[in-house]
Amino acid sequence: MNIAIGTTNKAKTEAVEVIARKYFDKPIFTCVKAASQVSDQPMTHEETRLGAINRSKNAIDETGAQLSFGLEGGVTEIDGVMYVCNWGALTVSNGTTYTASGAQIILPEEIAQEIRAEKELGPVMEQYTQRRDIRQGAGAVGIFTQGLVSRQMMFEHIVSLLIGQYLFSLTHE
């Protein structure tokens, strides 16, 4: 099965590859820098979800794959408290798209203030931790859960939800 992944981000691509290999026989992966067509820093669930959908659809259009995944990280505010939010989309070659959301955790107020000042979470986290490529590895979720949940693990959960919906649809057409 040919599977497109609408990113080259290591945490996202590895999440798709690890989970897809469990459910599909000999998948072939093609990673492309698919456009999200949303802000560099999505600020709502709706915008983050749309970014995942756009990445998935753009990747399948670009590659002609049988399945395509789009994963997007963002933030959202509830009652003045900022949370990390993450969404995924799986697009099938017939045009059907499934979506799912993942875990959310509160961002410390000092980080939230930087995001409200129109900065992107990835660079803010690099400055906060004095480490490079946070979004390729642990991610904010990994930092703020003391490594108990990494960004890849969080996206693996979303990919599992997406593949589960797809497999369910195959048995209930």
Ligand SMILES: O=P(O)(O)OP(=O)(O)OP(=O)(O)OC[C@H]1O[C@@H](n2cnc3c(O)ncnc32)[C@H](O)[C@@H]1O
Second form
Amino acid sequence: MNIAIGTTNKAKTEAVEVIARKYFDKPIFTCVKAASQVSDQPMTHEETRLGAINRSKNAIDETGAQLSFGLEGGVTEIDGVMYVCNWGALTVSNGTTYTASGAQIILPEEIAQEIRAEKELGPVMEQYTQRRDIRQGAGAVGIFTQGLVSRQMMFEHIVSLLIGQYLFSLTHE
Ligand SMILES: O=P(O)(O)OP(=O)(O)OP(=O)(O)OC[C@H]1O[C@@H](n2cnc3c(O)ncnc32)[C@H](O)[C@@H]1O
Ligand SMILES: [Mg+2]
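Given the form predicted on its own above, what does the protein look like in the form predicted together with the ligand?
Next comes the full complex, and the chain you just saw is listed first.
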């Protein structure tokens, strides 16, 4: 099974590979920097979800794979409180696209103010933690849960939700 992943971010590619290996026979993964066609810092659920969908569609177009995954992180606000949010999309070569959202967690106000000032969460997290490449490791979710839930773990859950929908469709068409 040829599987495309619309990113080279390790937290995302590892999440897809760990979960997909459980459900597909000898999967072959191709990672491509698929365009999200949304801003580098998605600011709503709608924008984050669209970024995931676009990545999955662009990745399958670029690779000709049988399945492709798009995973996108963003932020959203409720009553003036900012959350990091996460969305995933799985596109099948027949054109069907499944979507699912993942964990959301509150961002400290000092982080939120930086994002409202149009900075990207990735670099803001590096500044806040004085650690490099948080985005490919613990992630904001990992930092603010004291390591209990890493960004990869969070994306593994989304990938399971996507593959589950695909497997359900195979038995209920
Ligand atoms: O290479 P890609 O796939 O683009 O990976 P990315 O880390 O840039 O991730 P996204 O584009 O999906 O996320 C949009 C922005 O939000 C940041 N972001 C989202 N969730 C994050 C998290 O948990 N920790 C750190 N940065 C995060 C990310 O670094 C980007 O600056
Ligand atoms: Mg990005």
